[in-house]
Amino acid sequence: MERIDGAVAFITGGASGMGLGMARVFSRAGMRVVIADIRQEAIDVALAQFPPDNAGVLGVQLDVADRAAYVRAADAAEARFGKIHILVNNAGVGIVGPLLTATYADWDWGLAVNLGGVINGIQTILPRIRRHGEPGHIVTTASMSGIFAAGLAGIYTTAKYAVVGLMESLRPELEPLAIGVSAFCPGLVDTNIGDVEKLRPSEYRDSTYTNVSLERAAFMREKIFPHGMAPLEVGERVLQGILRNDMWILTHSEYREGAEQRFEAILASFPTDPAPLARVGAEAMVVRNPMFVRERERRMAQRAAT
C-alpha cells in the first residue's frame, strides 16, 4: 500500500501494548482505526487517549476465537467505514510453561487465540479486502519467538512458528491481487502480554501454568518489560513495514545472532551427497522459493540506497 491517508485498519489486540501503539501511529497517519480487544474496559481505556472529536476510531470487543464474534466485528466494522483494507492479526496470550507439565487445556487456550485467532481472522477479513478491490495489507503479529525458540515457551512458538509459515505462505498468492502480506516478529516491548492468566477463559483452568504464570507475570512487568520497545515506537515500525511491503518485520538488532546461529545450524545439517537429478526435477515445485530471493534483493538494495 503505496497510500494509506483515509485507509480502514481492523487491529486485534487493539486496545493496549503494541496493539494501541499501531492504532495510535496508525491514526496519525490518517488511516481510520477498528480497536478490536476481548476486554471491554480496555477498550474504552484506549479510546480515551484519541481525541474526543475523532470520528475515524473505532472500538469493537472481540474475542478472535470466537468465529461467530468475529463476523459481527467485521459486520461493525464496515457498517461505520464502509471498508477494511489493513487487518492486523495481533491479539495473543504470552503463556509460558514446560511443555513437560503442560494440559490439553494450555494446548488448546494458546492455540486457540495466537494461531486460531488469526486463521479466524483471515478467514473473516480477507475476503472483504478481496471483495472491494482495492489495495490491502495483512500483518501478523508473531514474536521472535517464531524465528527461533528460546525459554520455556513451547506452546507459545508452536503456535508463532505456524504463522511465520502461513504469513510466508499467503504472500505469493495475495502478491497479484495488490494485497500486502507481513510477519510482524518483535522482540522484547512494553506490554502486558504476559498478565495473561486473568484472561484465561473457564473451560481452559485445568492448567499446572497458572501459579507460575501469575508470578512471572509480576517479575516481567517489575523487571524486564519496562526495558522493552516503546508500543508507539512500534507501531512506527509496523507502518513503514506495511508502506515497504516487508515479508518480514523486525524490529529489534539484537536478536540477529540468534537468528544466525539457528539458520547456520539448519544449513550444516543437510547431506553433503549430490542429489538424483530425476529426484530434483519433481521436486522442482518446493526445492526452492523464488520469494526469498526477491526479498533479500530489495531489501538489500534498500539498506544500500539510506
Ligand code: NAI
Second form
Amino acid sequence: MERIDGAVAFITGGASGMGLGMARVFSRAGMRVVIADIRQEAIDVALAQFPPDNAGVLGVQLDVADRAAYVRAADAAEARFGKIHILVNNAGVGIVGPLLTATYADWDWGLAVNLGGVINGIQTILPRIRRHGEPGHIVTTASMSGIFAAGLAGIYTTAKYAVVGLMESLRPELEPLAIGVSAFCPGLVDTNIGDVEKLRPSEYRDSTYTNVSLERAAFMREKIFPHGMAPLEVGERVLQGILRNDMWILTHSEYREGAEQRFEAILASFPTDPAPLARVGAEAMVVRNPMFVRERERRMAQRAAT
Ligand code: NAI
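Output the structure of the form predicted together with this ligand; the preceding block shows the form predicted on its own.
To see the whole picture, the full complex is given below, headed by that same chain.
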C-alpha cells in the first residue's frame, strides 16, 4: 500500500504493547483503526490515549481464538468504517517454559492464540479485503522466535515459525491482488507480555508453567522489558514496512548473528552430491523460490539508497 490516509486497520491485541503502539502511529498517519482485544478494560484504557472526539478509532472485544466472535468483530468494524484494508494479526501470549514439562493445556492455549488466532484472522478478514478490491495488507506479528529457536520457549517458537511460514506462503498468492503480506519479527519490546499468566483462560489452567511465570513476571517487568524497544518506535517501523511491502519487517539488528548462525548451519547441512532429481534429468522439479531472490535484491537496493 503506497497510500494509507483513510485506510482502515484492524489490529488484534491492539489494547496494549506494540499493538497499541501501531494503533497510535497508524492513527496519527491518518488511518482509521480498530483496536480488537480480549480485555475490555484494557481497550477502555487504550481508547483514552486517543483524542476524545476521535471518530476514527473503534474498540471491539475479541478473543482471536473464537471464530464466531471474530466474524462479529469484523462485522462491527465494517459497520463503523465500511471497509477493512489492513489486518494486523498481533494478539499473542508469551507462553514460556520447557517442552519437557509442557501440558496439553499449554500447547492448546499457546497454539490457539499464537497460531489459531492468525489463521482465524486471515479466514475472516481476507475475504472482506478482497471483496472491496482496494489495495490491502496483512501483517502478522511473529517474533525473532519465528526466525531461530532460543531459550525455553518451544510452544511459542513452534507457533511463531508457523506464522512466518504462513506469511511467506500467502505473499505470492496475494501479490496479484494488490494485497501485501509481511511477517513482523521483532526482538525485545517494552510491553506487558511478561504478565501472560493473567490472561490464561480457566480451561487451560492445567499447567506447570503458571507459578514460575507469575514469579518471574515482576522481574521481567522491572529488569528486562524496560530495555526493549518502545512500542511507538515499533509502530513506526511496521508502518514503514507496510508502505514498502517488506516481506520481513525486522527491527532489532542485535539478533542478526543468531539468524546467521541458523541459516549457515542449515546451508552446511545440505549434501554436496548431485540431487536425485537432477541425476535423473528432472531438474525442472528441483524447488526454488524466485520470490526470495527478488526480495533480497529489493532490500539490498533500499539499503544502498539510504
Ligand atoms: P502485550 O501483552 O503488551 O499485548 C498483547 C495484547 O494481546 C494484550 O492486550 C492482550 O490482552 C491481547 N491478547 C492476548 N490474548 C488474546 C486473545 N486471545 N485475543 C485477543 N487479544 C488477545 O504484549 P506485546 O509484546 O505487545 O505482544 C504483541 C505481539 O508481539 C505478540 O504476538 C507477541 O508474541 C509478540 N512479540 C513480543 C515481543 C516482546 O518482546 N514484547 C517480542 C516478539 C514478539
